[in-house]
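A single chain, nothing else alongside it, follows as structure tokens in the form predicted on its own.
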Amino acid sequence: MVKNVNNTEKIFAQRMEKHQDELRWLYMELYGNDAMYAELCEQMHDYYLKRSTELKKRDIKKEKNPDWFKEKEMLGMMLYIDNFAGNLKGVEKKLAYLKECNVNCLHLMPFLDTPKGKSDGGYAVADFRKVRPDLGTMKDLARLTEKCHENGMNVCMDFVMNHTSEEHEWAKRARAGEGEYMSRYFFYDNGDIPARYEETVPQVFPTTAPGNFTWLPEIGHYVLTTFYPYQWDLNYRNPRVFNEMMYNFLFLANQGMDIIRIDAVPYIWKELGTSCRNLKEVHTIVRMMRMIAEIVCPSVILLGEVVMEPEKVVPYFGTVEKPECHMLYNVTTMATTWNSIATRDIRLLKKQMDIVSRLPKQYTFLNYLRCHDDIGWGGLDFDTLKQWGMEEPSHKRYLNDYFTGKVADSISRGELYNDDPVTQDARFCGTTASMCGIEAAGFEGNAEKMQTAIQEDLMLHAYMLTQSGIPMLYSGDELGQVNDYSYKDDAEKASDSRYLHRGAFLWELADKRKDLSTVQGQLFQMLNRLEQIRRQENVFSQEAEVYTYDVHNDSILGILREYKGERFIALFNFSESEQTAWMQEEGIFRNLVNGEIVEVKDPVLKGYEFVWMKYKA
């Protein structure tokens, strides 16, 4: 027993020694507080000792393979616990289904305790140490992560560190006038400083939550609320805030998390006279988080939610010597993908993919078609689009009209989010299936349109699986689940159109997944086939060289992957009409989907058709 304890202490000491000089330097640079730094180190040691034996073994195993999350076998799925299976115990009972979906990275959408009616989908946390009662307990969470690990699955959760709910204990005590807790937020007793902030800080939700401050008449103060009035921004200038949030981070890591998604990363440091976005202190905080995790729980990796264009996203990876996030969302590529569908023009997408492909291979992106949030068009490269005759205001209107089905040739259905009548700017909501036309075709009972919609859906998923990085499915997409308009009947959700694509998982659709005569069967079985191919073929390795492949047709995206002498070409028709891919070469290829050996020369692709083919030497 003594030997084990000594070995445990030795491991911690070695990890601490590796990072302590930089960690202390950064902490003192930011806070200049020896006592608070000493407390942080003591608490890190305490959380390490509290970490279970199994999680410590997991740490050691993953330390030996630090790039485990980059393996081509990785496939994620994000889901809401209540929508999917009622509660945490229900999810545990559905692990067999998730394994059938080839999922080995389960992203549980926010599940910590939030006030009913003021939760922002779970992102207004009232207690970082408590699961929402209707979903279960921390004990249920730890049991679920243990069962996931036994089934070869990693578990991801959201860590909301920019703000708390106004119902959090700190906020309640701040509202009661306790100075120590008021200093954990941004309080002002008059409007002078808030007005100065408003001069330079953009609004996140100009329609549903205009402005960045909320007036609290009961205490005569303004409080900073970047997102919603009931979400109070934390003041990371206060070392007590940083320390306590790191203790929450380690507590949650000790429940068995493998990936912790840092919500709203760019916002966590505020500076008067700036946009309060992407400030250098943010990178100091994320770098310290990375080191704290590598000391206490090195099997845990950081996924940064940075919803910005590439040049602002890349710094959140840090450097090779001083890394920050392990993974980031490929947000701009996602938005540009849907732009390509609406325009039948892949030029901007090709340019975007060229930018990503030129980045160092250690940068890992999480790729997705849809997530829990809306789709915003702000990240599109409008300078380039303008050169092609697409002006920003009118093009945004076109995209929103296309995806809401207002354009004559559109098969998409959905709704706008934060539609601003002044700027005429808006974001879009809808499931992948509804955006691809499955909802419209089903409503019309049009079999031909349904096949077109299914083909578009599959083409987009095949394209996502072809990209380098980790593919992430949105729960229900594997079955073509369409928009759920019932949110309008719920007073707590009716004002938030994002609930359109946050509907309950329909298990009756899952029952049809093996029947190829159904929409669900066609989607599920082909996705399964594509996922299996991705796992089996070495060309999908993270180490592969990836390029776009020009076929001299603005409606067809070509992607070339090369790895250890193997050559793979994928073609994707982003148009509903037949298109020719004018190839730069001829050759004998094997179609990876159906196994056919074919001679390729200027292939013709049907509407929304895709081809995965490997060069046969």
Contents of the next structure:
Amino acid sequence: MVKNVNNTEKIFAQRMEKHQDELRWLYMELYGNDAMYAELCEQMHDYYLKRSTELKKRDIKKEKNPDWFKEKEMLGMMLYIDNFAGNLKGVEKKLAYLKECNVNCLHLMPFLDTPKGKSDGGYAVADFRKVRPDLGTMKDLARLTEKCHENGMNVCMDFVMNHTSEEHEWAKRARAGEGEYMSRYFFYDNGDIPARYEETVPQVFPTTAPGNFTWLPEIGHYVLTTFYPYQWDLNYRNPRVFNEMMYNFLFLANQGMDIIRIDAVPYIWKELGTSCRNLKEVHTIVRMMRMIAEIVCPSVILLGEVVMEPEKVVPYFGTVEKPECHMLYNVTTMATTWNSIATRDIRLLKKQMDIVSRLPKQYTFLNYLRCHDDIGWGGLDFDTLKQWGMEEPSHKRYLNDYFTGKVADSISRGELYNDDPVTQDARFCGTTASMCGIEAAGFEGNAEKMQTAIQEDLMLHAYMLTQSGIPMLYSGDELGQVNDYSYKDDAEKASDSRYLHRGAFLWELADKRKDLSTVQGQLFQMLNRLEQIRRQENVFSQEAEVYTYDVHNDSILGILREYKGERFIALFNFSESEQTAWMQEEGIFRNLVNGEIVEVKDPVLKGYEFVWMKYKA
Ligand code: GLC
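Mind sharing the form predicted together with alpha-D-glucopyranose? What's above is the form predicted on its own.
Let us now look at the entire complex, which starts with that chain.
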């Protein structure tokens, strides 16, 4: 026993030793407060001691294999607990289904306590230590993560650190006029400073929540609210805020989390006269979080939510010596993929893929076709598009018209999101299946159109699975679930069209997954096949060299992956018409999907067809 205690202490001391100089340096640089730093260290030790023996073992195991999340076997799925299975206990009962989906990384969408009707889909947290009562308890959560671990699954949750709900204890006390709590947010007793902020800070929700400040008449103050008026931005200039939020982070990590998604991370530091995005202090904070996790709970990795242009995303990986996030969303590739669908032109996507493949291999991206949020066009490389004759405003309008089905040849069904009357900018919403035409074809009962839509949907998933990094499915997309319009009847959701693609999971669709005569069966079985291939074939290793492969056809994207002498070529036809891939080489290939050995010479791909093939030496 004594020996164990000593050993436990020794491990902590060693981890602390590794980071303490830098951690202290950064903390002092930001806060210059010795007492608060001492408190932080003491609490880190406490959370370490409170961590379960099982999790401590997991830490040691993952410390020995720090690249565990880069393995090609990783496959994620994101889901809302209530939509999927009612509550946490319900999810536990459905783990077999998730395993059947080959999922080993489960992103549980926000589940902490949040006020009904003022929740922003759970991103307005009222209590970081309490699960929303209808979903269960902290105990249920810890039990679920334990079960997931037993089943070889990692669990991911959101850490919404930029703001709290106005119903959070701190916010309530601030609203009551307690100075100590007001100093944890940004309060102003007149409009001068808010007006100066508004000059340089863009708006996140220009239509659904205009402006960056909210007036609180009961205390005669403005409060900074970058997102919704009920989401109050935290003031990280106050070390009390940083410390307390780190304790919340460690508390949640101790419930068995493997991946913590840092929500809205570019926004966490504010400075008058700037855009209040991506400021250097944000990096100091993320770097400190990384070290705190490596000391207390090294099995936990950080996923940064940076929905920005590529040059702003990459700095969040930090440097080799001073890493920050372990993983980031491949947001520009995602948006550019949809641009290629609407234009049947892969040139920009090819350019984007070249940028990503030239980045250091240790940078890990999370690849996805869509998530719970809208899809925006801000990240598209408009300078390049312009050279090809596509001007920003008209092109954005075309894209939005295409995805909302307003263009004559569009089979997509979606809705606009935050259609800003001033900037004329809008984003859009819809499930993958609805954007690929499954909804329209189903509605019209058009079998031929349905086959095209299924093919488009599968091609896009195959493309996602071809990229290095973690592929992340959205629950329901594996079955081609379409938009859910019922949010319009719910007063609390009606103004936020993101609920269009956050519908309840339809288990009756899952029942058809083995029946190949159904849409669901065709999608589910083919996805399953592709996921198996990705697991088995070494060319999908993160270490593989990845290049785009020019086939002299602007509608076909070619990707080459090479690893230890193996050569894999993938071709994706982004148009609905037949296209020829003018390959520079001929040879004997094995089609990985159907196993056929084929001699390849300028293959012709049907509309939205894709090919995965390996060179046969
Ligand atoms: C993130 C979430 C989004 C939420 C916002 C504010 O961007 O993905 O859903 O509205 O943060 O917390």
